[in-house]
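Below you'll find only one chain, the form predicted alone, shown as structure tokens.
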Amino acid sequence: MGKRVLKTKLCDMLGIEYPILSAGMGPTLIGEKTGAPVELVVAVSEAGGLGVLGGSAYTVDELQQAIREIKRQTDKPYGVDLLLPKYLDLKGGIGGADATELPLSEVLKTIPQAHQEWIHKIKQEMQLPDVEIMIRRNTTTMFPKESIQVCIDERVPLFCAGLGNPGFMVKDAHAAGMKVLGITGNAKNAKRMADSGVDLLVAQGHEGGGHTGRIGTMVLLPAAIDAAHPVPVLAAGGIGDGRGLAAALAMGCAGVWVGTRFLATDEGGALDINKQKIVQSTDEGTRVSTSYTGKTLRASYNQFHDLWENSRLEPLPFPTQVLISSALLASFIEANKTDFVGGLAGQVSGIIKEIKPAARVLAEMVEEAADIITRKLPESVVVK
């Protein structure tokens, strides 16, 4: 059998073969560059989808280097995902141009006393080692304006805002020949983003890994499609095989935005322990909590979730809460207390049983979806 053809208007918009994008996933801990690295981006794009770089852990210079490395390895379209938190001044970063690395142990002294005492209490009770992490104050998240300019200068085919509304940059992006994508978890925000001028919108349901909202994918998709019309909508949350892709297309989506399934690949940037958590998971093996970032975030269930819930502390605003989770998770990893470690992952973890190459994941997804649409669905449904 020849190569499958599975095209939507998304393929024509982005110049890709298949309507599948890998999510621009970021790291779990401060100091990591896990998630969606260059290798995953290239693998997905070369396989006919569109790989998206998770750029939140890079410095501005490293972001430019990563983009250029992608372009060196492939001539296929790709994307870059950055975080645009509301608290940041888009005219500049935090800390000024001379921003440097700071020890996490020093920065922790600036958080509320109750939170400091709780960290100390946990480390003492569990006899956790001290693990020093350096916090880089010149990351793309702290310098969004400069990071966006790098993407424009490098003419990144698709800019993705993993957090925040990128409408303010659409005009400049279009002038550089770029497309802009936003992500939403509800219909109200879908309309707001569509009105701001974005080219594409990802509607992510509650099932999704990482930062996620309250509305399930099946309910969110038609509402978001209606609210964002005529902006094309991609489905996210609970999609990990061809069945999910076929369902998204049947709902009226132009394509899919896939995170957890591509995280659990040979090229996926998750720590090995977190990949194994995904493979070993059941459909109830994830938890939504504010423990990691201060925002509602879904990750593989682990006992850190329980520690935080029992603390009865209020989460600190994003990204300050990340200081707490990074300090403890780094110590858990060092102490090999794997029951307290778990990375970002969606409920789709329950159907992922194998770590395999990203190209194979994409090919199998396309084949299964095409088979459902062309053969299985007509056989199982009678229409008169």
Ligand SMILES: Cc1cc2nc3c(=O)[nH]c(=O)nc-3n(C[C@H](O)[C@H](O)[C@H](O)COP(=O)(O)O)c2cc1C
Contents of the next structure:
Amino acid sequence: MGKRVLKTKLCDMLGIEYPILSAGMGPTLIGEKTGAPVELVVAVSEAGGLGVLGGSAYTVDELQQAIREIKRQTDKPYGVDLLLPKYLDLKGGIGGADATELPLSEVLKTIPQAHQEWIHKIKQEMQLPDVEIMIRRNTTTMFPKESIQVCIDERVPLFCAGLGNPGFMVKDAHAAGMKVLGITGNAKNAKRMADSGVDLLVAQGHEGGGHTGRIGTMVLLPAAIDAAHPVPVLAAGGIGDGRGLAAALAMGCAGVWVGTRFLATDEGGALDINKQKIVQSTDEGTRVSTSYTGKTLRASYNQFHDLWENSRLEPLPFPTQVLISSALLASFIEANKTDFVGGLAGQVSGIIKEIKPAARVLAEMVEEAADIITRKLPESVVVK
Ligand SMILES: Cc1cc2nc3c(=O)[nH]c(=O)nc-3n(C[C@H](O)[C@H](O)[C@H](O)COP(=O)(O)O)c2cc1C
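Could I see the form predicted together with this ligand next, after the form predicted alone?
Expanding to the full complex; the earlier chain stays at the top.
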């Protein structure tokens, strides 16, 4: 059979063949680089979708190098996802304003005593090794202005803001021929972002991996589409095969933004142990918790979730809680205590059974969705 055609207005807007974007994904813990590296971006864009680089933990220089590497490997459109938190001041304080990297053990001395004591207690009780990791204070997340400028200078075709409203940069981005995408978890925010001038919106439901809101994808999509009209909406949260893609298009979405399914590919940037957790997971295999970053975040269920819950401690505000989760997760990994390890992942893990090349994930998704839309609704569905 020849190649399938499956197009929406999103394809014309972005110059792509299929309305499928691989989501921008950052790392699971301090010390990792990204869940969506250059390899994944190139694979998805070359296969006819649009790959989005997860740039939140890169330095500004690394971001530029990664963008240039993408451009070296493909002439297809691609995107870059950064976090634009409203307020993040980690630049001063310990180590002085100029320090670019600090040992985690030093920074942990600045968190509340009760939290320090808890980490110490867990490490003693479980006889965990000390693992030193370096905290970077010169990442794109801490230098949003400079990072956005790199994207504009490099004329990145699609800029995606994983956190915060990117409306303020739309004018400059458009002047450079770029498009801007915002991400929302509710209808109110969808309207706010649409009004601020973004070109595209991702509506991510509660099912999704990583930071997530309270509203399920099935309810969020029509609400966000209505609120954002006429800005096109992409569906996210729980999409892992052609059935999900077909459903999103049937609901009126212009395309899909797919995280966990593309993370669990040969090119996905997760640690092997985290990819295996996804493949072994059932539909009940993830948890939402503030234990990782201080904001509600969905990850593969593991005993760190229980340890934290039993601690009865208040999570530290985003992103400081990452110091605690990273300190322990790194020690669990080093000690091979895999029951206590789990990366960011969505409920869709339950239908992911195999790690395979990203291009195959995309081709199968297109094939299955095209079949459903053209002729293969289940026989039990009667339509006249
Ligand atoms: C490992 C991982 C890391 C993520 N990091 C980011 C990020 O840095 N920026 C962002 O916009 N979204 C991030 N997300 C959310 C995804 O962009 C996407 O919205 C979500 O994965 C969609 O749901 P799904 O996992 O069910 O496909 C992350 C998701 C995962 C699984």
